[in-house]
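A single chain comes next, written as structure tokens; it is the form predicted alone.
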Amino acid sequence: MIGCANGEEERVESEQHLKTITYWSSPNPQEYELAKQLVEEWNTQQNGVRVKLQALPAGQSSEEVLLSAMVAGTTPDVCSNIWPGITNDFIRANGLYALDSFEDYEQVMGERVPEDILESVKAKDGHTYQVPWKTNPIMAQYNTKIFRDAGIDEFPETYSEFLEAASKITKDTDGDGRVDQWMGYRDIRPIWWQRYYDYYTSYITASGGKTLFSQGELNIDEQASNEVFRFYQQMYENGYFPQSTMQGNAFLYNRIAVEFTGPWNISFLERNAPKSLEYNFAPLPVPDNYEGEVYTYGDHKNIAIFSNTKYPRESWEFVKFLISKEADYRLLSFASQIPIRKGLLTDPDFVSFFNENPKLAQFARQAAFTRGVDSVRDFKEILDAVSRYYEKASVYGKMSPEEATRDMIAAIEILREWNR
């Protein structure tokens, strides 16, 4: 008994001398489970530094939760659910630690991250406060059986081809006089983040990889914006997308043929889809006169160290563990998400995985042609403005695409001026 007591006292005393860092992961069940595995492995192998894991607390959005924690002084040491569009707010509040202050930063990042992506996350002050971690490219998920039954062998590449396919696929399948199968569906509520799956993604595609801003200044490609508003307007005018809210997963039950989504949906369908469901992925359709590579929105999430950390060096070592090749492999295989890593498709350590998972390989190929969000103030409010004009022009046809683009630009400029 005395020996046991002494052993327990030694363990407690040893743990009291450990440096503890807190790590907030996404609350997404798969990501959180992956984080648990990685933290347990770290805590087993490392000496002197213990990681305490917590899922990002519930709130209306991750960004609001993190901003509130910053105000309260309760941010974690490390967080792996950083939306790039919010980092300027964190930097202005002196809330993030400059990662390029670590002497091995350039080597670590240079070996892992493509140069253009690394440059895109650099702040105006020349420092870098976030590690590019993963991207979830938005692609067209489509029901191959519905397309085949409609006499369509290939997924349509252009807007006109997509509209023609939609005219064959949208129909009344049971003869009751009501349409019960549509080409696609989008949530029509004017909520800012919904635009990632229609206007914003399609704008990046139609513009050849442009975003709404250039070097911090509003720089919208008006022709591309007009094309996008018109494309969705035609989808709703012709009834190819329903002007209503659908209950449940419409793709799962063959009510829609196309859904614009990310790689996370693969694991969902594998768990929940009936065996009869046949599906594949393709790049989003482009305007008829478009030439070049097809770009899309990549739902990027990055990793950051908060400036309130007592242990910056130890936190950086843990971050390097999170972006190791072994951890990236598990991000792919366990969570079906794409790590931002050079040569991912040709790396010998990943080749066999992609051979066995061809659908994820499609997303890995698309990852090289993704764009994120502009790191500017009020980006959520900007997308709220986009939502209003998407609803007016595309969903309900209350204004022309040209009017929608013009008025949307004016609204964004006013918003930016008010908040300077």
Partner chain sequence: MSMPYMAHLSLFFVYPVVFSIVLVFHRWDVVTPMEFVGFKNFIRILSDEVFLQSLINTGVFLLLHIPLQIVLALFFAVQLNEKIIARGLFRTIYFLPVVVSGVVVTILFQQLFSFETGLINQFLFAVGIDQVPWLVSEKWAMPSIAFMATWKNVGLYVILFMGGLQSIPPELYEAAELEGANSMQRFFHITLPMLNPTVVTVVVLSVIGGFSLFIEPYVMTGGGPMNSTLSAVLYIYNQAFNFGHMGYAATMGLFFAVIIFTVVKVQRKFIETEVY
The other form holds:
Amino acid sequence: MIGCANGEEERVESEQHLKTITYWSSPNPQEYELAKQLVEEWNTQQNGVRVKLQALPAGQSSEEVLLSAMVAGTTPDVCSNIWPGITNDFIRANGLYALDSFEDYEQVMGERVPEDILESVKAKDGHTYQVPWKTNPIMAQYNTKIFRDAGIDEFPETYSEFLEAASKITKDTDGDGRVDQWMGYRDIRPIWWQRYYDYYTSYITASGGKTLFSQGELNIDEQASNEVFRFYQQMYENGYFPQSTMQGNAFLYNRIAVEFTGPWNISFLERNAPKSLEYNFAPLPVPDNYEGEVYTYGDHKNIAIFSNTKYPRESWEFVKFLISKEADYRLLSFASQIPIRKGLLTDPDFVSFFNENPKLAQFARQAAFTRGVDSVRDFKEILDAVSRYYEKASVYGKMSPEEATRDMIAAIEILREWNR
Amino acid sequence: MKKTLLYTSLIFGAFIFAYPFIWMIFSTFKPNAEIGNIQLLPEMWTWQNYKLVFDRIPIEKGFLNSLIVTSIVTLSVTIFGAITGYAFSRLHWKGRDAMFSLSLFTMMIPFQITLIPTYILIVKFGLTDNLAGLIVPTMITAFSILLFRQSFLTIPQDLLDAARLDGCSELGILFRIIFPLSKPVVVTVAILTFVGNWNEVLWPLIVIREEALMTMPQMVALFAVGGGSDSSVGAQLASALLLALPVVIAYLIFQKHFIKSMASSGLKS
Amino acid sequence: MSMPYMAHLSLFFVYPVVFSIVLVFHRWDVVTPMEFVGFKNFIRILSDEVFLQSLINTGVFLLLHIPLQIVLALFFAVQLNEKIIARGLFRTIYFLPVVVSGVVVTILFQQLFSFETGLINQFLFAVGIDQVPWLVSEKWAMPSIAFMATWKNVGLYVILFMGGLQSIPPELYEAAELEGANSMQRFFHITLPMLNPTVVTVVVLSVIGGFSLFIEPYVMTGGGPMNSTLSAVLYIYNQAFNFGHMGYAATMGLFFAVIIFTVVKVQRKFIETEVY
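The form predicted alone done, now the form predicted in complex with its partner chain:
Full assembly next; the chain just shown is listed first.
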């Protein structure tokens, strides 16, 4: 039984004399469906290159899977779910193919990708190993009916307004003595990637678009970090966010009013929400004295070709197919995710779609003001440290925001020292 | 009066152990909004939770993978355990006692120490994302050898001598004569290995990343922790129930053997 | 005939043990080449408060789990040992959680323990008791996990105790009855001392099982709240397979193994002098 899948694949290959390249997509149901359609179309073109699609296993982070595939020498030719935080590790291990070695690279990338983003994915050695593909900005998704019922017409812009709204919304609706409607909910388990949706995204917002590092050095905006710790601390202290691990999707059943989430949630809600659920999106709340654009965390995902590919040129052709305007349009319309494409909002081919889908248009507008993760070693471990202080200060109120920021920075410096 | 108290207490105990399972069964047929309610029976019966499980994870593949791995391991542990147990109990060879002490020693070394090096070994053999990576490290266990050895020691020497006179080979003696006489220990080793291996989850989490090769408990654990279930509690419970089912059915059929085998695992000390 | 075993033993026992000794002096993420770091991993252990905490947590788990397990197992075993009808049925039910995978029990209890919608809190609320923040407070999380582990395993120990009870000669009770001992006195002066070997077995087995606590916190709490349910195995797993610190994880594994080894040895000593 074992390994028979591989044998089959080789047989097909030799029978048809085709070059086969393997493509790994994200396991997200819509995205996988889209990938299936695109691969099918590619394969019917009969251009001598057959693509074999496989979804990355759900439930585990793609990075773990790719790293172990690299160790075992079983990487695919192309993967479209590369998290920028990990590419440095791949490059150090000589795992990726330099894309700028293709002669039409400048032209292809120049047409699609905005210059500043292209610059940001350049590796230290001057080469580029990844195509910035899509971004999923985190925004506040809110239940418009709950807000209306509480007498609030506008989604709160600042922390104070958010707190005030929370005090009106969090309550016991059926009179049994237990609160059953909350302002919001976040998974409080200290799992590193959960912090993308609370501390990390709010930190980017509060700091006006800074990340934890600048030029490879830890450089945390302490003021912003304090504000963020305090904001969540107040939410938990007052019970506006329940201090619990809620089971099931509370937003669907009107039990929470706000969720910090990305555009992928639109297609989830369209499928699962009862007809009566009204919702909309807004930028994340900012500290009271904040002025300027509202930035947020954008979950960037890139496409890369792995260096052990037998067919780099063919893989590159397939990558170009994946980032064509047509494919981008379907990424947006079918999987509700935002492609990283120049002039997305003004392109006539996209404008009418955005007019019909104002919710996605909000995300597309927000996409220009996103920050991703720092491409540094140990980023997961750093978020793990963040998680510990977030838990202590914000969720359980066991230390002040100032102490939390100070100790967190010290802890991150210590772990970086150990890993040096 | 005393009897009433006794039965009340026993029934209360049975309620504590059985009710969560009963609740779980009915909950898998409830829409998610209903699961938090206190009443047991669904107001609206639905298959939606099972549908979501089968849509999202290839759980039937997980079942098959678990079955393959567990069957091969059980067979191998039983056969090699018997062979080695025989060599340790009824054959005389140089270094036997030293080897036996070593195998006792391996049982005292916690798995935590060998976990990471064994993983690296599996990586070097290229057995990650391969069911063989789950099978090979546990093909022979010291515990099964010990159980077989103890049981074989009680078999009269005359029987073996007679068989040797008849020209039986050592393997022939073991499998034709000793094996049929040792049914209880064979059953014990097989059940302990089967249940232990079926329920193992840490090692598959480390070795297998490709969904199509995952074992059932691993797949279900990741379905519950990760985003695959769309945080649908009903679907998580449904996947857990599907995972429990094969072992529970086997248990209900062979419960006497199960209880005896698992209890005997405690008697080694 | 023991060749296959020896081959297997050298590959999957001797080699890993030797290799782990090599590994503790290195830093390695498996992907890039190994790097010699001397005693750095050992020094790091000594200053790693989280690892210390994870060891303490594992100890706390054992201290909660074992006494609870022994008392409950004894309680049910004594009752099942009476002349009752449907003994087999009760035994079957009590033993059911033992055979079911820890993953199933964990997913199930995650729902039962849920603060707002969990069955346990619903029952408590229905009888007018305040809801308990089972898995989400520092105080309750580890006791909750210990309770769950007890629920899962106690059936096995009920069976062991029943075996122990049946091996007590009835004459002892008859003699005691003649001397006018009541049932309480009989339990504490005959049953309990005679069950000593079984208690020892239960303790040894639970200690070994408890040291490998992993899947429960992995699924239910991720080690929180505030590291209160972070077990040593979970921490080692995270360091190795999430953060890629194989050398450091191997060092902690070695350290932890020495602790387990010592505890088990001390237990044996204690048993040999006290019981027999």
